[in-house]
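Just the one chain here, laid out as structure tokens, in the form predicted on its own.
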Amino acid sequence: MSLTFRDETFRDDFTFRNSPAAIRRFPFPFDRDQYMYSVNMEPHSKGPAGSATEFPIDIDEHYVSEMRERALVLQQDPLRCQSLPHMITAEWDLVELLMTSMADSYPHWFSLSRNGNDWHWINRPLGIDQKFTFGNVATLPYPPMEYITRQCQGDFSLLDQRDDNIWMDAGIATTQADWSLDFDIGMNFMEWHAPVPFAHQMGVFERALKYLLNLQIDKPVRRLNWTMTINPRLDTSPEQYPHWGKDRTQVTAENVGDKVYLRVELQGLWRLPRSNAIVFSIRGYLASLSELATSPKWARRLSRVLKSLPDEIAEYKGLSRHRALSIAWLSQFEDDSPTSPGCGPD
């Protein structure tokens, strides 16, 4: 695969930005001109070939440097990694699927022999060589969910299951959108998505419960979900609310295209072999305005959907200070044609 990976910041100088093929594999979370709250689950299948779905675990051009973020943000809070220790099973077991994952999926990056539990791994993008005993944590420099998440882009839940529930017991957050891993560790699926407007009414979640301890081995799943953030900062966390949340005041009419960013999460679901746990991943994509209005349709698209966005949705993404502006500026593409079906550019 040719892919050169960027040198770039995701604080202070703010120095990210998408090559344009990172921009044309985008995952634009929308279908249709209209708002519309829906699960989009579907199965965590093989995407076209360059997408962000070609691959169970997607690597891209910003990989290098989101890894050193995250490596900043646990330095400056270990808080944002933490485990109970009935979890450590699950932790081995992620350290499998994304270990294998990545090594298959990009084998000039990445490698993995077993002999037994006799394990070596090679990541060459971040210049490591491990040798270790599977099972054993003396045998890695970190906790086994701790090592290879430093080395896997997307925070990562590991939900265990037990009374008819599933219970975020460990997981890694570097790079979430206002939710807070040390809040939420050790509550149950309804506690930690009890903020949501509008879906406990409509019985979403109760569906999705009902569906997630179905999950079944080697049937992952995934879907989209998005929200809207002021310059590309990964860690838009409660903990580091004193730093991002003035970012909004600063919006103005000549800088929104290049100040307000679209942020989509992948997310996959994987049941684990071992523990019977689940993996929740999100990885996050960025792009700005500026950057989604390569494409025509995708700003006349965007235009629409915040158009017709419940003010109650808004507000829940954080949207209402710059939602207007970000309209106004999108306006200019707007010739009022059709958009073509999907949510690929054209």
Second form
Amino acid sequence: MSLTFRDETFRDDFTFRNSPAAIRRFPFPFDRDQYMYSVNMEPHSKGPAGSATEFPIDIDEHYVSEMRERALVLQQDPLRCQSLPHMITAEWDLVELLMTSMADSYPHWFSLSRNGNDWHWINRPLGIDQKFTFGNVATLPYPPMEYITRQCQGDFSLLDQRDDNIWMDAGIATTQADWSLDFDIGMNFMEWHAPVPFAHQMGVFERALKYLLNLQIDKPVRRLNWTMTINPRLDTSPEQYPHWGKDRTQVTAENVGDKVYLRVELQGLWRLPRSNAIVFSIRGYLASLSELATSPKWARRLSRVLKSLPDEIAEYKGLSRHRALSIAWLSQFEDDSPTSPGCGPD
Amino acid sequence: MIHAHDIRVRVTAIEEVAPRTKRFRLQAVDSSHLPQFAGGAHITVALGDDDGALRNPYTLSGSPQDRVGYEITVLRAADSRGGSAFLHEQVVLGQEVSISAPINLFPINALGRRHVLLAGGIGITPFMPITEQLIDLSQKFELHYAMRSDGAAPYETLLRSRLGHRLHVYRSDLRERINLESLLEGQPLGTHLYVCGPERLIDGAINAGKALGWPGENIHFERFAGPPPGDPFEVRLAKSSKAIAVGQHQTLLEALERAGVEPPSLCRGGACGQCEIPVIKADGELLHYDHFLSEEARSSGRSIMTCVSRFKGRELVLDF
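The structure above corresponds to the form predicted on its own; please provide the structure of the form predicted together with the partner chain.
The next block holds the full complex; its first chain is the one shown before.
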């Protein structure tokens, strides 16, 4: 596969852009013109060639720059990566899951050879060649979860299962949509979802928890979630709020198309075999309104979703300040024609 | 690497490990590695010669380090609905069967500071991989193993050499009984109890724990009694408008599967809650044999767990 990794930034001068091919494969989350919460989980099965779900773990043109951004965040704030002591088995499970998946899907970039517990991992895009002993933390330069997630796009949390609940007992979050690992660590599923409006009353979390407690080995599931972000900033964490919160006040009718980004999270859930824990991956994709509008269907649908979105959800997602400007800008593509079925572009 | 479908395996060894008890070794037909599992996990095995209409769960009793083959240890049940009888009498070396990926509804609590394992007879199976794992993790634990007589239950010799003084055996022919109360009352805070065996052992442990003020979430159990046979009955499905007969030695779930309607299911032992189906009308009595529904949910009659529960009466209509 010929793919050039882009050299770009997600802060300061924000040089992040999507190539036309990356826009076409953007996992647009709306399959209809309205949005409401639901238990929208489905098997994480192989998607069409070139799509974000073609492989279990998606590596794209932003890979190298995203990994550089992750290193920067961790350097400034080491608490973005935390793991409680009983999660070490789950950490190794994650190493196996990510290394085998990346090597299987992208053999020209990653390779893994295993001889019992003697493992040899090669990551060509990042120039890493590492021999280590699986299960022995002293043989890696970082703890196992941090080691492999410094080489994999997306945030990850490791959820321990006990007492008929799941507990966020480890994770790494440097590209998050305004949630804090440092705040959530040790919480259970109901606790970390407590701030979400509507969904509790709808019974969404009870059903989702029951579903996840029964998640099976080798049968991962996925869902999409979304929000909007000003500038292509990956690190919109509560810890960094003083730096990005004010961005919302800088959206104008002139810059809205290039400044407001739809942020989609492809969330995957896998049962881990040794620890019986669950890995929850949150892989973020960004596309500006102007990039999305290269597909008029997406522009029309997004404008209708934003118009009909309940205020509570808009407020929770942090859209209230710029929702009207986004709708106004998108309205130039509104011709009242129906949108075609499915999430894909025109 | 992601298999949504069943795994084809070949039986590569059959060994009698105790009276009426056989161990089967299963290896992938294509010689690939089997999915990693942890102690407490089970697989379902498709049995019989009619497209695997019968699917029984069996605990994995081999080593989690062994990626080449799975082992299950099966007691020939006196009142077998066909599962253990089929495995014991019809399955031969080299035969191919289909299995599911491992499912773990009986895992070790990673926060436990000490683990007390309690097995009755064939209920020893999950503790084979679990003890191996606890040793690897340097966890504190002890295993209490009740059996009828010397050699009546499997793996005593192996466990003795693996566990030494951490193994306690109780033989009912010598009138040795586990004193659940004294066992549980002497345990430090943070101890977790795991019970697998006959109903009375599980109920005894739960009741003793309750009486001593143990937190409910520190007591883990796996009931491996299969669904009881019962009278045949008929069920009507409202959405797919089908009428289906459920036979005497067949579960409601199996009857639905045979009719091709693909009902949800997972553990097939009334524990996980996945196979719950809403009841529209039940002119008669719902026989709830599951461990999932609360007392209120049972008496409301609003749903039924199809993998174990049955019906007795004139008409049952399900919202499916």
